[in-house]
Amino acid sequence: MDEIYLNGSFLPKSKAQISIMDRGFLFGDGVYELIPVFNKKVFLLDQHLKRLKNSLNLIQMNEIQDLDNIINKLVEKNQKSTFFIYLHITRGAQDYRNHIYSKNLNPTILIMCEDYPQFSQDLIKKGFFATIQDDFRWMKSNIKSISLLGNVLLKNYAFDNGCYETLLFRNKRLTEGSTSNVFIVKNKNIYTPKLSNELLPGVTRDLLIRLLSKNGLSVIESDIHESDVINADEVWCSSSTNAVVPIVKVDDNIINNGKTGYTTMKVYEIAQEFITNF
C-alpha cells in the first residue's frame, strides 16, 4: 500500500513531495475521485472517470489522459486485493500565490492506495444513528472538489456525537450526507433527494437506482424535508465505502423500531451480489 502514483513516477509515499507553491495545497484547487478495489478489479472505473472528467470541466481543467492504464498498473503492484483507489488532481504548481491562475499550468496527479473499514453484516443489520445539521457547505456540491473542510466539520460533528453521519439540510430540503448520498423509505416508496448543484452525483447512488430497478422496485428522486426523514420508515446512506448504511436513529427520533428495515435489508444484499459477481 506504500507506493503510489504522482506525476509520472511510481515510488513509495515516503518519497512523495509536492511544491509549496502547488494551488491544491494553498486554495484547495483541485477535484478527486475515491474508487472501490474488489479482488484486484477496479469497480465501475468508467463512471468514476467519467464524474472526474465532469468535475475537471466544471473547475476549467482540461481531461486528463490515460488515468485508467496508470490506476491498473498500481492496482496490479499492489499486494492487497480489496482497498480503494484514491486519485487526486489539483491545478498545479504557479510561481506566485494568487487567486487568478495561470493558463498554462502543468496539473498535479497523485494516485494511491487506501483502506477504509468495510461494516460487517452482523454491523448492517444492527444499523446506525445520524444527527441533523444545516448544509453550510458551498453551492457547488455536485463538483467533487478537494476543499472538504465543509464535509471535514460536518463528519466530525457526527462523530464527537456518536454518529455515523450527518444529515444535511438546505432550505429545509435534504441534500445528501456529509460524505454519502441518503434514501429513505416510506410506505413501501423508496425516495432519494435529486441530482442539483447542490449534492453530488454519487456513482453508487447511480448503481443502486439501477439495480433496484432491475428488482422491480424503483426510486424516486424528489425534495425530501426533515419530516419525512424523521418519520420515515427506514432511512440508508450510500457511498463508495459502504454501499449501504443503514440508519435507525436520528437525533433523538428512532427509526423502524431503532432496527434496520427489510427494504434496506434487501437493497444491501442486492449491493452485495452485484459487488460479488462484479
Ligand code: PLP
Given for the second form:
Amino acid sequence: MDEIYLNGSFLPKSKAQISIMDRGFLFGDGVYELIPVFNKKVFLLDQHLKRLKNSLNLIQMNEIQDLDNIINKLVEKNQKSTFFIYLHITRGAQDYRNHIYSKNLNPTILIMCEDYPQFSQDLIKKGFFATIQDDFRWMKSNIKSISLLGNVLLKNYAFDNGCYETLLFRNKRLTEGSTSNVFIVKNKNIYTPKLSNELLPGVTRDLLIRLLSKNGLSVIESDIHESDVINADEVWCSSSTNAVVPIVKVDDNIINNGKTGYTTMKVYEIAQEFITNF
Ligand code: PLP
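Same protein, different condition: the form predicted alone was shown, now please give the form predicted in complex with this ligand.
Then the entire complex follows, led off by the chain already shown.
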C-alpha cells in the first residue's frame, strides 16, 4: 500500500520526506519493529509494543503514545488483509551532526505497510539451507536497532551462498540468525539459546515456547555449540515473517537426511493454527 504515516500525517510514500539531519539517517540512531497483520488483525501487537518500549528505553528515548491507533488506521486504509507493519522511530533531526544528542529532539516516527515473502507449505516441507559465521555484531543485539549493517552483511552472506539464513556464533556459542532466532532438536529435546544482550528477544521465539509448552513440549534455554547444531536431529529458525523455517543443511552438514523433521513440522502446524485462529 502506498499510504504511510510520518510524524503526524498520513501521506503517499512518494511524498514523504525526512531531513538529511535526521539522526536515523546520519547515525542509525533509532529502533524499529516489524509486526505481521494476518486477515486484518495485527498479530501480537502488545508484545511488539512492549519490546519497542524496551528498545526505546535502552537507547534513552521516551515511550511513544498512540502507536496502536495509528497502526489500526493504516490497517483499515490498506486494501490487503495480510501484510506487515514496519515501524521506525529515530531520535529525530538535529541542527548539526554530533554524536552527542540534544535531549529535546522530536522523534521521527515512520509507520508503513510492507509485503514480505511468506513461504508456501510446499517450500516449508522441503526445508532450507543455512550457513555459519562468527557473530561480529555489537553486544546489544537485544535492542531492535535500525543500525543493521552487521545483520545486512550476514544475511547477504547467506543469500550469496544459496542459503536462507546465517547462524551466528560468538565465543563458540550460538546466538541467533541474522534475521531470526534458532531452535534445535536433539534426542527429542528442544533447545534454544537463552535470552541475553547477544540476541533479540523474538516475539515468535516467545510464542513458540508458549505454544510448545501448551502442547506438552518444553524448550530448554541453554548454550548451544557448533557441534550441537551440525549434529542436531532438527534445526529451525523463527521470525515474524515466517514463524517456523526448517533448516535441512548447515554448510556441508546434512540435517535429518535432508528432510524436514517431525518436531519442526509439528511446531509449524501449531503456529499456523494459532495464526489462523488469532
Ligand atoms: N533476531 C533477529 C536478528 C531478527 O532480525 C529477528 C526478526 O527480525 C528475529 C530474531 C526474530 O524476531 P521476531 O520473532 O520478533 O520477528
